[in-house]
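Here we start with a single chain on its own, the form predicted on its own, put down as structure tokens.
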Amino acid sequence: MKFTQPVDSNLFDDAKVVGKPMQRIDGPLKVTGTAPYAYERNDAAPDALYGYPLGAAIGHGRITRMDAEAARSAPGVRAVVTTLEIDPLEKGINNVARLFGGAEVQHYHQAIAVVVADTFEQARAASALIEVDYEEGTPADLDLDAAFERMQGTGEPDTLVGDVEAAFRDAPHVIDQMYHTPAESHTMMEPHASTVDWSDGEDMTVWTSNQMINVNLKSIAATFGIDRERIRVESPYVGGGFGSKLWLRADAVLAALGSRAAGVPVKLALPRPMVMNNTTHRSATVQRIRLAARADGHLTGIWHEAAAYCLPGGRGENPTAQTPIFYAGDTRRVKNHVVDMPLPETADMRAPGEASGLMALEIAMDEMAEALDMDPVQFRIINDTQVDPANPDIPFSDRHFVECLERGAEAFGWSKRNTTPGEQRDGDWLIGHGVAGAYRGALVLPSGARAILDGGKLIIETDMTDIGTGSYTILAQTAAETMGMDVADVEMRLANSAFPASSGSGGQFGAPSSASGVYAACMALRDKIAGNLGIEDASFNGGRVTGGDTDMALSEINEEVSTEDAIQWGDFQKDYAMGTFGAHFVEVGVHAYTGETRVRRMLAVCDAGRIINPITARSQVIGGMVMGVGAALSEDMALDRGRGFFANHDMANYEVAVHADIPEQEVIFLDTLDGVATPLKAKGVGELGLCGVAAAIANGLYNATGIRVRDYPLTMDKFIDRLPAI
């Protein structure tokens, strides 16, 4: 199916079952712990040794010698693969560094050998035994903060509009400050883990813990150079990723190459350390933001220039994302500096840039506002934009963000609100109150499915994977509204690499593209049903198809009838530019006399078109808004800059918010229509909830204290000095 234009009117706009609240499918099947997750495919691979890895103990060199014979000759021990036994490995797709093989260390903890034994303990202790010689590379320079002053103001903007320089030398009110944001973890319940059949060396079963089955089909592929067809990718669930899992990792190269060599399936997972400093993260940021405007609160200049690290060759984080396009301003200058340095992979982590940006940005919206005396909210609603800023004949396809705002500050008394800061007490506590705006772009991807009637039963087959996002249910919503059956007649099969091809989940993507794919599919199966039955008009209700003479329940239907489709986007969404949009609202209180930091209630107001499931989307928008609070006040991945890694790699030191650290949480979906986006109407929505979060905290922070923090996380040792007197 190719979405060539705005869809108008559709069978969704009078829904029985997509827009409504629905339970999990998977629900009881995670509750009990029945779900088959990678590290226990008992039932596909009951007969599985334990693989387990070592890490490079240096940051960037080369290995020069590596005795494993202690190791294999261990208790228990089955086979050893180390990296300078075999020549380096290809890289799969967006893989910056080498999974495996050869003797140059790219990072710390880059995977260098893998131990297979009878028991997980057996493995674990053997790879301690292998002594490794290393040449240290030349000592890196891993000050982010040195290398932005050396590259502030140098190369080509990415977005340069109208004469910037002006706009702040006319401007009666400038601001111009540096923020700082530090490398964040994804920190998954479930590690990075494999259980992988490849015992003949030929043909090769993963089940595993991945977000795009595709792309890991092709990586696997590219990796060890054979034929996709000799390969099967299967990860029915996912115990969390946050885009982590996006693309191939170490845990399923070293279980394959260690199923090879041991002749047996192997199970894999990655120690936390390993997942924390093998695998990906967020980098820091270093980001300078100016603002300049009017009297009358109007921008009138934009300067967002930041820097973020990786590996040579990689991305980066860029936390200008949402500069370019998130407010009115006449003119603007955004540029992100890439600084190469040796460091574990940096890749994408949930909303990368924005969610990094917008706790720079929101912060310094807000010091314009008091600048300006304004309130935070109307200075941002008279900043709103229906067009994109550099491009003006560019209009949004739907963009409600000053009904975000203004619902949200009436559903949580801002009215009320402390204006003077400092001067709300509650006890102790001293009060405040933030608000911060949210953007994530609104991406969308091909995206295939298969349908299959078979004896009244719908079958729905994609390699699309539910990584605790509730796609089971989505899908299975969105089939039986487009064939008009109940979800109890829907069976969801997942994330197997037999199956069409789907957009996978990350980005926010995943939603609205793989729901528009089963739509596809099930539209081409409508079309099939009614051919079959020599019917022009066939309308698909109640579990019956009619038409013409015809009336006739699906489930009369005697031979299976099964189709295939994807959906392919035209190129008329480029003339719109997509986007979501919210506002979250934070109220906090800081201890008068130890600093501590409390978030006490969380509101979140979200545009991103029509919501399929009010349940699953509204966990979707609080876990962000869990990562938010973490984001803000705790996380902080510690470099060692000596040796080049993360020191605090495990989920002892790593401090991620907890329960009691997460009040009261009221999400509101405004249920907006965006028939540009999707034939659905629908936008994701599980990365708007973290985006803002951080900021809304801060600004909430100062209002409480008077004290402006720019430097993440708000411990209390970076403004407990400046605390109001008691």
Contents of the next structure:
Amino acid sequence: MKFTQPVDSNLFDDAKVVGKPMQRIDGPLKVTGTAPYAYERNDAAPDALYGYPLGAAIGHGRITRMDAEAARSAPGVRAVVTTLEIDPLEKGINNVARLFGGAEVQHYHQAIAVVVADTFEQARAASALIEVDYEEGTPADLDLDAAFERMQGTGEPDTLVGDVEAAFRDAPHVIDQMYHTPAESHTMMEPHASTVDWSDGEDMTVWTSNQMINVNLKSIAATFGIDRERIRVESPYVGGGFGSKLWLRADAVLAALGSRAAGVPVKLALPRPMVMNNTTHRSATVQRIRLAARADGHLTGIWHEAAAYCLPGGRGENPTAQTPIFYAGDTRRVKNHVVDMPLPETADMRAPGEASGLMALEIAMDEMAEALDMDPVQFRIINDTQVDPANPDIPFSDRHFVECLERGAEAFGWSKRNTTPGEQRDGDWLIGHGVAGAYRGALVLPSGARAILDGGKLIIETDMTDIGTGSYTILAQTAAETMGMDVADVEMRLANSAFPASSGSGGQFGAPSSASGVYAACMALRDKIAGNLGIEDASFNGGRVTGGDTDMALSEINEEVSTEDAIQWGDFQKDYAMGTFGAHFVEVGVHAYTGETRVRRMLAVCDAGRIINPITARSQVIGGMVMGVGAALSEDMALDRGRGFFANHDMANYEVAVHADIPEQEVIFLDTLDGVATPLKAKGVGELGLCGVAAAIANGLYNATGIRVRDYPLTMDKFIDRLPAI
Amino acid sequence: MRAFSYEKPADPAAAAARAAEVEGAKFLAGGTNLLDLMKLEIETPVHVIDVNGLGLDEITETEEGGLRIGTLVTNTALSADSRIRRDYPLLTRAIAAGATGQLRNKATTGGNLLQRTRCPYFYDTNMPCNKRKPGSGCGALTEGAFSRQLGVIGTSDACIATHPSDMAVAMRALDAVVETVTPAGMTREIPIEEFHLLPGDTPEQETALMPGELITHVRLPAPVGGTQEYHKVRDRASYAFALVSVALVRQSDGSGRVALGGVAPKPWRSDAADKELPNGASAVMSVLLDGARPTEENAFKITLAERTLAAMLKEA
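Now the other one: the form predicted in complex with its partner chain, given that the block above is the form predicted on its own.
Entire complex below, previous chain first.
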């Protein structure tokens, strides 16, 4: 199915299943511990042995010698593969550092050996017996601030509109500030894990934890130089990804090498202390934001220049992602610099770009509102735009940012807040309120599915993943709606490379893309059923197909009917800017003596088109808000600048938010429909919930204390000397 | 984890004797710290002596009007004991501020005193650490290292690690006494202030225990009364080690006791600083933290300690 024009009316307009709250259908499996995760595939590979990785002990350099003899002769060991024994493997899609092979060490904890043994403990113990000598690389300059200073003003702007210098010269109100966001780790609950059967070195089966099956399949084929047809990848349950499992990682590669070497299936999970330096993370950013405004609040200049780092050839993080498009403004200059640094690999993490960009931009907006003596909600409303500011002929497909702000302000009681910083107290706690805008792009990707009607049951097969987001449920709802069937009669089969390729899960494109793909496959199935029955204008309702003289239950169709289709996206979408929008409101308490900062209540208002399932969508948004609390208040990968590695590489020292940090959270979904975005008029929402949260907290901290903190996380060491005197 | 042999001795004295006899032996109680360290090969005992089941799990009243806590009393049981809650609320508050319910159910009184530092360089066997591998250097004191969580006072050029316990800070403020049995079968008493050692040039030596010596009890003197508070400051609201913690016992005349956690290789308290309590937080800290040698990253702990105590003095 090609989506060639904006959808006006279709079957989702009187939806009976889509849009209705529905508990996730895989919930019982998860709460009973029976969902088969990648490391626990005893059902599929009962004889799998245990693999354990060894990571490099230096930041970068070369291995000069490895001696694995003691490991090979250790109790229970079946095989050891060291990185010196094989040539560097080809890289998979979007891998920057190689995952295994050769003497070069590109980053700390890069995998350099795998041990296979009869028990987990034996494999782990043997891995520690491998002796490695290194030649350390030249110490690198890891100072991102210095790199920004060097690069500032260089290169062609990514976006340039009008004479921004003149606008700043002429504006009555200008702000110009530096902001810092730290390196962040996905820290999903399930570490990267795979069970691989490559026992005979021929066909390969990979039970893994991955967000994009087709990409994973292609990457494995490239890595090992074997045909895709000989590989099967399954990832039916994923214990969180947040972008960390978009691309092939070392767990699958090491399990495959271990399996081939030992001649048995091997399972391997990255040990938690290896996850942060071995896999990917979100780059730290340095951002300079300048805003110019007229006295009436209209922005006349937006100037955003930033820097992030990556290994040579990587993409880093682009915190300016939202700046060309989020707010109106007469002139604009946007530039992101990506600096090469020999650090662990940077790549996508939930809302790559906007998450770190809005942490800065939405503080800057608060600062400008204050400079204008204007309510920060009103200031944002004034600067709303319904077109791409750089291309005014391009309208937004559907944008209700103003309504998000207004509904949120009303529901939160924004008008009742104290507007003079530092003047509201609750005992020892200074109380403040903050707001921030939220924006995240609404990308869609081609996505395929197979729909099979078999004895009154509908089976949907697609390689789409459910990374805890609710894909099983919303795709079943979409299929049931399209076929006029009951959700209980739909069987979902996901995340298997034997099934049609989907968008996969990432970039909040998964739900809108894969639901559209399932819709396409089901519409094809309707056509085929109608054709088989010789009906024109068939309708599908209540488990029956009707039209002409025919009125029969789908369960009466004895022959299995199967179709496959994919959604393809027409060029007309390029005539529109597509995005999702929101507003976050928070109440923050800052301990007047210690600077401990705790969030007391949170509200998000989201404009993301049709919400396919309010329960799973709400879970996504509140999960994003939790991640935003961590980003605001505690998460910080601590770089040892001398050694070039992240020192706090476990969950004790990298502090994500815990239950005690999270107050009551409220989510309001605007009842919007975006017929340009997808046939369901739906857009993704899984990343929108994170975007802007941290800045709302920073603005709340300012309102509570009168102290502006522009470096995340907002820990007391950054402002304790500015708290009220004791 | 390295392979090890295992035994369950018959009584505490036998446990101590065996621990002295077998080189590289370690006692196992709750295991909440030891097992983690063994998995990472930071601790590599060749022989594990399991002291669970030796009794030592009761809280009894002493003739002096205090309490004698068996070393195997769990953190949960200790913090919940009605006599502790009534007469030593500082101890209950400190314990409840640490770890999680699951960990406190397993962790023991003696084991809590013996837990190792959470310094990230101690925890990463690829890194130099004088405590883990004497003579290898201090990973946290090199240029560009991460030291935000680490010690500001009582540290040395060889080690700036902190002792992570909350319970021990309360024990220090309450003048607890550690009772032991030696390998020779003799009992010994060690005041809590002498129990933990400063690192000096030998950060691997963390306590006054001699090889094989086993903690049997921790004794609390008669209750000191007053108002007792424990304020633990951290970036997130739970399940994190203290940036700074303050244990405060305050009498109605303004006198009292102050001990700090999160700043030093041991619970940090001094009689001279206690005497300054009537003069306020600044006066206390100028004595208690005199001679502090923070890093650039953790200098804020000095200010934080003073402000935390100031908040408590106002509240008390």
